[in-house]
Amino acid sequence: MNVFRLAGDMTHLLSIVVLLLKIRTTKSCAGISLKTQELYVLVFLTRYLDLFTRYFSVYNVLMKLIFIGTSVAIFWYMRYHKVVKQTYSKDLDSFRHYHLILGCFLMALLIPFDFSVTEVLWTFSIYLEAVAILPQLVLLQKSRNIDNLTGNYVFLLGAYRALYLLNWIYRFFTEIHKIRWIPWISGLVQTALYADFFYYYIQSWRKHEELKLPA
């Protein structure tokens, strides 16, 4: 495993830790899209169907279990926790994410990695992850209020995708490579979706720093 892959995994994990920290310490999920979290649960469940049928390494198994467990935990907090669920911004979280699920599933049927149940679902998870952040970005644009923990969560997700792009470039030049258009193009689309958020994130950070300056 190269340094870019490891850094990408750790950045992804850190983004989830940041989100759980926000929810657990503040007992609030304000500014967080439940629909994005539902999509991530679906992404991990369909991607890691091979968890108990194919063994690669202890690290691989642990990371799969952690990502499934933490995504389900975040979903549970936002949907069922008696305090946290009351802070959910339902009116702002209005993106019709079911359209994303249907569109990605149809694409996976038409353009799968391979024509088998597990590979079609794996391809579906790749397509869905590329656009899963959209409900969150729409919610942030509507609220125009990026608090530190929510902003850091989305920023770390963007950094994770950027590191994975570097991982693919590194592997392309250092390994006997295969052309893998599905994850490559999906990764590029996913990374590009963060560009608009980064603009608002930087603007929010600048305003925060300006408020700290003495008059």
The other form holds:
Amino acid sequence: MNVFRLAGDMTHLLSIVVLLLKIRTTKSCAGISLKTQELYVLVFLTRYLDLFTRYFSVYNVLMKLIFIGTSVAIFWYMRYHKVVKQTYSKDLDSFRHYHLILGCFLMALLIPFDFSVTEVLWTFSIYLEAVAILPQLVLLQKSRNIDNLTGNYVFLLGAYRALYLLNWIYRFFTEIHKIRWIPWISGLVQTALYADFFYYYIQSWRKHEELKLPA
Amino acid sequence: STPNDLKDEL
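Switching forms now, from the form predicted on its own to the form predicted in complex with the partner chain, please provide the structure.
Next comes the full complex, and the chain you just saw is listed first.
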């Protein structure tokens, strides 16, 4: 464990807490993409297959359970909660995310970390997470105004993977000494997808204006 | 098969 990875995990956890807070306190999921939440449930389920077979630490087990639990809870709120589901902007959440699932699965079959079921699925989760934010970013571009909690959620979600990139650089020089192309390139793509969001988010924060993405 | 040394990450 290093400071970059710990900061990354805490930022990721915070993003999920902010989203759960928004949904529970405002009883609304306006501006949130259900498709991105579905993709994240898939990312966690395919990445943490070794949850019961490989023990790393209490922290590792705990965080995996929290990530799976909270992402399923958010999915449930948006899909089935009688009040929250009314606030889901279904017509704006129009990204064809099934294409992302199929594309990433084919990519994982072609370029897996290793040709075993768990490693192909692990690679799938790495590829899928890199593009999982796309439905959410498309939805934000269509939303007229983005509320603070939603903006903070997306910002923290993007920031966590940027911290993971630092974690990988640190691990490269201190312990692994090998290039891990799949997570590194996926992580770079994932962080790059947030680039323009980061720009407008920081602008709105500096100018104390409402966050607005150009259509 | 090369060990996946990033498996201890989240």
